[in-house]
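Take a look at this single chain, the form predicted on its own, given in structure tokens.
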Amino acid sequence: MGMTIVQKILARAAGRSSVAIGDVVEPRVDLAMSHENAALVINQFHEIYKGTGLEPHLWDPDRIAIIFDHRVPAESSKTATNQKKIRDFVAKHGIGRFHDLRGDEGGICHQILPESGYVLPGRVVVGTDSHTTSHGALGAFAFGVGATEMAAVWALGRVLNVEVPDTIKVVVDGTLPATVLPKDLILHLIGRISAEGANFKVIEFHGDTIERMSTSGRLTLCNMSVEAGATSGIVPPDAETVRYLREEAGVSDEVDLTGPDAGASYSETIEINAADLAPQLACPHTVDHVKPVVDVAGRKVDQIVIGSCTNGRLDDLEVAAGIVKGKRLAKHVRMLVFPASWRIYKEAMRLGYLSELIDAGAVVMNPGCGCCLGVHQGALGDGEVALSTTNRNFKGRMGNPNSEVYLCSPAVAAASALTGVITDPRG
């Protein structure tokens, strides 16, 4: 029987010539990323080494990659030493792919790691933050683990105990409509299938529209699998994502391009056809709660937050950009706009579009994660509403839990800012 392109990364990883559904393997890292909460890794990789004389050492520090983008700039005085204590660390074991709080190399980090050309097709990338799945964009296994268990990653190179998973194959056809985007189409399919739909399991997507979809928009779709409960979602590498490590991550490595086997056992098949899908929205308090925005048009908002792991890359500041320029936003309506990385930032102010969103009344932000984990830059009042392009609006998200949060799509997002109230882009 064929594998999926999931037991075809373990299996290698692993040493082995084939997998099943059900093996227990430990394979081989090729990644392992941590944000702020490296401190927590730190902590448990030192207990690792407690009275065995022998000196921490890392398995290998240029496999390491860590990322300040949760808590940036330090929020508290805690953060602030956590932080120095990890400056440090990396100072010492010479983890070279370290990206502080800078200008010219910060960011978040899922999307640090692909614009920086550190995630490449076929192999295994682990982080201690649940939306690791983004990774799966690039034909990476890319899944989410604890701190414990990035600690022993960090001291043997390998993640121990790992139960091959059985894959859902997602077939998208078609072609979006104008205004429906990527993040519509993954709200439709975790409204489908609900918040436990994929526990366990890998999403493979596949399908035309796939095949046509930027990169980015595979990223988005990878981001927001774990919404669904998935382990991972993932996109078999082709020539957009070729093109992407070429022209924008500066990888000149040979490119992996396997696939799953044509033979390949899937739990179950769903079908999408893209051409009927209309703008998404999740509502009060769960990601699967999903409806049209039609059917929600009309409700009131107070902020806007426009970015994150999931939607905060240059074409979304563009369809944002687009839809408010010349225009300014309803005079209630706070808008916040957190641009994934530096390098998005200063492409999107040479391009214009930070100057329209400012002069519509938005206030850009630092890149990072911002008001997302309801720590700092933006946290919402009592009965508040926020419309957002984030990942999940779990009562209490962004920091209050007598507020609300709705998900949705860039163009969403802009249009409502415009309006005051959730607003369907399509007029």
Second form
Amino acid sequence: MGMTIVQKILARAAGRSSVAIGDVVEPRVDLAMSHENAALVINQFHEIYKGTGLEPHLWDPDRIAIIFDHRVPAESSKTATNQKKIRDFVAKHGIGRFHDLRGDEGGICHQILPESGYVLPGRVVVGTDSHTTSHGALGAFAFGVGATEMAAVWALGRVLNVEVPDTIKVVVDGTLPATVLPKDLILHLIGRISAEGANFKVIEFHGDTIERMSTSGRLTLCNMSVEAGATSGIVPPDAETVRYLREEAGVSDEVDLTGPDAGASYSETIEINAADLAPQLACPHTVDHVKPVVDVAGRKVDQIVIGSCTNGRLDDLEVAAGIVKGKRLAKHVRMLVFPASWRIYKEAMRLGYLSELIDAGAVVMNPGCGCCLGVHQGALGDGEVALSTTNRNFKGRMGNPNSEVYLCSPAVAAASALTGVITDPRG
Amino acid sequence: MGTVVLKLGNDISTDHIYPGRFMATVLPSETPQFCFADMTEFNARLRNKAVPPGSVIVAGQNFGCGSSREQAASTLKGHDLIVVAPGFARIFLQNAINLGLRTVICPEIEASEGDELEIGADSVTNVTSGKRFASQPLPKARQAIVDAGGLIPYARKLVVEQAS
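The form predicted together with the partner chain is what I need now, so please give it after the form predicted on its own.
The next block holds the full complex; its first chain is the one shown before.
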């Protein structure tokens, strides 16, 4: 029986020639990522050692990455104190891949990892963040874990008791229509299979649409796979993966392009014709409440958010800037832009995208997650409506249970910012 | 025997259970105060200790979907609540097992607030309605962690073994 790409990765990481779906393995970890919740990981890590008489010991400080992104700069003394504790821990244990709030190397974890060359195909990546699924875009098996699970990884270097997951094969062929973006594709898929349609499973993306898609677009797809419940999303590595790693991530190591076997077994295969897709919206208050934009067009919006780990990359900012360039946002609208990293911020500045957005009326914020999850900046007022390129719209997500969040692509967000109502960017 | 103190629908996310704006609070000893913070009445009952330990939340499909925040499990564990649902999101379920929060996968569960539930090894009996519902085992990979009483004691044993 052939193996899926994740079966192959897990077999190798567990030191076995093959694994079957449902086998229980303990894969060694290539990269263990945390953000501000490292404060809790540190606490649980020390708990593990309590009463043992052993000095707490990290299995490999070079394989641990910590990125400050959720609440930067600190929004409270509590956060600031937690960040200070983490900095002290990083210094004490010699954690090398630490990205503090800095313009020269900071940003959102799910952008920092790929652009820093920390993620390679075939690797096992765990993160204390559900959107760790993003890194499947580079052909790694990447999944979210809780803080205590991560503490055990820090101590032992492997993930305990992982059940080899089943995989859904998604085949996307054809050309996406103009202004229909990878975000529309993943929203369509989530709407089709539901918020739990891939629970405990991996989504493996195939088809000529995916082959032609940039790593940025693939990151959007894999990022939101978790919104269908998936353990991870993954794209078999190919020439585009190598291009990204060489040109954008500075990786000179040999790149393993192992893909799934032709005879791999999948729980189901879903086919999508890209040419049939239209701009999509995830309506309040679940990510699988997906409708074509035309069905909701005309709904008044108060706040537009462009950015996040889902859609804060250079091509996303280019799309948004291209739409608003030389125009002005609707009078009643405020528009917040969060580039995914400072590298992207600077590049967007150099290319003039940020000026175009600002001249139209947008406010460019520092890279970070705070607005998306309602912890820092950009909270909504009672009864307000946000249209956002982020990844979740649960009740209260943007800091107020008496508000509504719609999710969309950067094209829909920018087109709607000009009119002040939900607008189909195809005109 | 536990009383159903809260009945919820499908897709209850970690943002419902533990809103993001309280995420700067991380320690299991401090998270219980923000349990279902946006359900102000229920949160007040929890904070006033009006919900006895061992009380039950009955939810719909995909309980705990969304973020990996462990606070969503520790906040429920802090009140010693039991969650019975037809299905749980993967990361939440792992966090629950790791922290020793009792979760019961019960696909056909029918219960209303105020009902008394008897939770057995392979079934849940609604004592109030007299109906019995089969429950499913937790993922087999996790049973060893459940048996150890959570991931901390389980990992502690491995760390000691590794050092010796």
